[in-house]
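Form predicted on its own, single chain, as structure tokens, below.
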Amino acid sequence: MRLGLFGGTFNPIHLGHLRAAVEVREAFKLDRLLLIPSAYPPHKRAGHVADAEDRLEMVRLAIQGETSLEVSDVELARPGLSYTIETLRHFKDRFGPESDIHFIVGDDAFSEITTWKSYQELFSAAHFIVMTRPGSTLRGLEDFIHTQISADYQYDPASRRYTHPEWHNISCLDITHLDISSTKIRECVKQGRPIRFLVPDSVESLIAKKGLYR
């Protein structure tokens, strides 16, 4: 089984996240793609992040009726900070060594991966799909991979994939760039400005109902 794991704070989830997830699933022919809200993200300040249960509910509402996407509460069910390496271990144990796990991440987050817990072990646990913007250069990414992760990664321009003799692949995928960010949405809510067409209607309703981000 080809399994995609798209982790993030989703604070809140928006149309850019959803479009990216659909494009990744199609491009890599994933059998399942799970969106995984973090419970206690170690790189975020607590005061700027909505309650984990609210963020989980927003993801559930956002993908309602979309059979190609699923949500997982695995990081909420686990105590303590949400570390990606523990999530990858969970799914490897759950689906077994025959599963083909792909971890999905934006290029900005990937550039900070050396600050993640046991970051080198991540590449022995799963393939990585790095979402890039159309027209972006990969030179900086390649330098980062070779100097910060492993010089043994070799780039194949035909597949836009880095291969390693022992670790899993790192693939790059240009996704449709929608100029939407969770930060921008939170600012709009705080200022009383509309967020329609930035998030699904159901997510907008929940934000208003619970008074999130005010």
Second form
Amino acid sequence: MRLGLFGGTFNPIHLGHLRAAVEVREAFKLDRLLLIPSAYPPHKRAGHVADAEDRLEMVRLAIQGETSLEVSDVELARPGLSYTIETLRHFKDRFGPESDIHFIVGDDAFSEITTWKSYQELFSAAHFIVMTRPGSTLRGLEDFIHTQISADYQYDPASRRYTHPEWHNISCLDITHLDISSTKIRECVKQGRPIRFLVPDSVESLIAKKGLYR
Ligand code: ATP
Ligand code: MG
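Having seen the form predicted on its own, could you give me the form predicted together with ligand ATP?
Shown next: the complete complex, the earlier chain at its head.
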């Protein structure tokens, strides 16, 4: 089974995340794609992050009726900070060694991966799909992979994939990058400006109903 895992703070989830998920799922022919909100993101300042339960609920609402996307609460079910390496181990145990796990990440988040717990081990646990913006230069990424992850990764331009003799692949995919961020949405809400068409209507309603990000 080809499984896609898309982790994030989703504070809140927005159409940039959702469109990206749909495009990755199609391009990599994933059988399942799980959105995984982090409970306690190690790199985000507390106080700026809505309750995990609310963020989970917003993801749930956002994908309602969209059968190709699912939500997972594994990181909420686990105590302590949310480390991706533990999430990858969880899904490997759950789906068995034959499952083909792909972790999905934007190039901005990928460029900070050396700060993640046991970051080199991530690449022996799962394939990575790095979502790039059309036209973004790959040179920087290639240098980054070779200096920070492993010099043994070899790039194949035809498939836009880095392969490694022992570890999993790192693939690049140009996606429709909508210039939307959760930061921008939180700022809009705080300033009383509309967030319509940046997030699904159901998410907009929940933010209003619960008074999030004011
Ligand atoms: P914040 O502004 O709070 O950092 P964010 O919009 O970047 O929020 P995150 O939850 O931090 O959202 O991101 C989760 C994942 O989604 C990351 O891998 C990030 O690169 C990716 N991502 C964020 N925004 C977009 C977007 N507009 N299009 C595609 N991918 C995105
Ligand atoms: Mg971010």
